[in-house]
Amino acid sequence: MANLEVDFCGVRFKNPLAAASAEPTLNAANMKKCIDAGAGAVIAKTMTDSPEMRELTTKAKWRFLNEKHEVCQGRVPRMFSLYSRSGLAIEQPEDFIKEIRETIRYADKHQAVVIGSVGSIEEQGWVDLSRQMEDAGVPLLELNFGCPHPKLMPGVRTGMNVGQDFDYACGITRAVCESVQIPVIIKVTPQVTDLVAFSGLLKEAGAAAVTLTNRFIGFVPDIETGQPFIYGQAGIGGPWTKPLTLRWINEVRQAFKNELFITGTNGAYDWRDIVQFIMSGAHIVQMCSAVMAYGYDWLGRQVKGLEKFMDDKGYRSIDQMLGIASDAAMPYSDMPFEKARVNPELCTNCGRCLKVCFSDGMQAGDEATYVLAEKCVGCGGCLSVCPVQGAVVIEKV
């Protein structure tokens, strides 16, 4: 049986799946449900000293949108978007710390990890909140430099308002890392130009890990009413963001392999995505939107799916999968030349490949399509649209 254990920043996780900091980890009761479902870790809702961000959560709103960006009715499809307005932990820090301590006691009985999350409105506040979290007993701390909602709250400087100011963010990181003994994780916003450079600066400031990435800011009108959903701009994420997130995980892995731990979030829907996150370089994977759409049990189902996949493929440990796709990635200039080949015995002459070939490599035949080799560039469009498996193959030349 595969071993799902992970060593992350010196802390043992029984499996790499963590419930991300959001409504499913809003309080001790919610975090216990994540632990009961089988999550290896929970990242608590971000504790804050911002009254505005606490109040915002008391009137949180969200919608699950389908592939047409319409509000889902009943069934939430796989490629949904989570469109939401929310804030940070509702309780004042002195009250929320009680929730943290209660959750830690419960997690210890179930071999789960509780990761603290904080977000302040000034540098000293980040330090004070971080010390409170450390004193409460969390083994790891995440600084939330990525929350999209403060960007939509004029005058509130936390979340992505910090993450978009590299100098300010690194100053906070340095101050916190010098003030606590536990490893510090930085959760970043994707709405910057270069997360590799930022990750390097954060590492130099003392961060042990980065969380790639928080959500984007979006805007979606309802064409029936002419009004925006949930009254205006909102944070937006969900399974559709996965390739964007994996891009940054891959690049940070390539730049800082064995120097910086990575947690991946924003786009992980099921166990297949967990595998892709790990193969791209994420040591642990945070899940949020799918849990909000399908409930806490979703977490346990994905842990079981991951274990079965590893058993079926012969992976004995997470480390055997970690970063293997990232390590195998090659630059454009090193890509091999390839050509398409059509198996005339399987080709149904449907003509789909002709519509997507823009080099005139695919040619119509009387009974089957054939390839004009001197024009084919091996792009693979024909392979993608062919309805018969094996009728089109792409081969190196």
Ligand SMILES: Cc1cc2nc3c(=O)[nH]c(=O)nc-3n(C[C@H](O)[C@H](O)[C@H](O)COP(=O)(O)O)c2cc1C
The other form holds:
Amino acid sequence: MANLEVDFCGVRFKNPLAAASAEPTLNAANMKKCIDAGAGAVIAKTMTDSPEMRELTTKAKWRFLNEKHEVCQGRVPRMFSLYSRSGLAIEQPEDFIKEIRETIRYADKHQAVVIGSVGSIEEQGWVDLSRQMEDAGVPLLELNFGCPHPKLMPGVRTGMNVGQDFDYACGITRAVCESVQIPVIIKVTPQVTDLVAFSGLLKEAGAAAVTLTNRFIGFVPDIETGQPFIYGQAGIGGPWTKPLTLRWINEVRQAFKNELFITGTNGAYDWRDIVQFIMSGAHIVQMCSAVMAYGYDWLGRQVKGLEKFMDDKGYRSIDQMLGIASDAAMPYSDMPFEKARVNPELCTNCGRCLKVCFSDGMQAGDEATYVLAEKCVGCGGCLSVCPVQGAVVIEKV
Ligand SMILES: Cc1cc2nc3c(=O)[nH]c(=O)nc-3n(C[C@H](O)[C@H](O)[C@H](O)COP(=O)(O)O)c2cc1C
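The form predicted in complex with the named molecule, contrasted with the form predicted alone above:
Everything in the complex follows now, all chains and molecules, and the chain you saw is the first one.
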């Protein structure tokens, strides 16, 4: 049977799935439900000294949108978007810390890890909140430099407003890392140009890990009313963001393998995605939107799915999958030349491949489509639209 345990920054996780910092981890009661469902860890809703960010959560709004970006009615589909306006933890830090302590006591009995998350509006505030979290007993701390909402709140300098100012962010990271003993994880915004350079700077400032990444800001009008959903711009994410997140995990893994731990968030929907995050280089995978769409039990189902996948494939440990796809990725310059070949026995001559061939490599024949080798560049568009498995193959030349 596969061993799902992970060593993340020196802390043992029973499995790599964490409930991300958000409404499913809003308080002790919610975090206990994530733990009961089987999550290896919970990342508490971000504790803050910002009154605006606390108040925002008391009037939070969100909509699950379908592929057409209409509000879902009933079933939330696989490729949904979660369009939301929400702040940070509602309680004042001194009250929220009680929720943390209660959750740690519960988590200890279930071999789950409680990770603290903080977000301040001043440099000293980051240090103070971090110390409070450490005193409460969390083994790991996440600094939320990625929350998109402060960008839409003039004067509130936290979350993404910090994550977009590398100097300020590194100064905070250094100050916090010098003030606490526990490993510090930095959760970044994807709305910057270079997360590899930033990750390197954060590592030098003392960070043990990066969380790649928080969500984007979007804008979605309702064409029936001419009004934007939930009053205007909002945070947006969902399973469709996964490749964008994995791109950064891939690059940070390649740049800092064995030097920086990575936790992945923004786009993990189910156990298949967890596998893809791990194969890209994430030690721990965080999940939020899918839990908000389908409930706490979703977490446990994904842990079981991951275990079954590993058993079926013969992976005995998470380590055996960690970063294998990133390590196999090659630059454009190393790609081989390839060409398509049609198997006339299987080709039904449906003509779909002809419509998606832009090099005239695919040619219509009487009985079967055939390949004009001197024209074909081996792009593989034909392979993707061919309805018969094996009728088109792509081969190295
Ligand atoms: C309603 C909502 C509230 C969130 N609150 C926080 C928060 O307090 N702190 C934080 O670091 N991230 C917060 N996030 C971001 C999530 O932790 C997570 O990183 C993000 O949703 C991407 O993961 P997903 O694709 O699994 O949803 C929030 C997200 C949503 C949708």
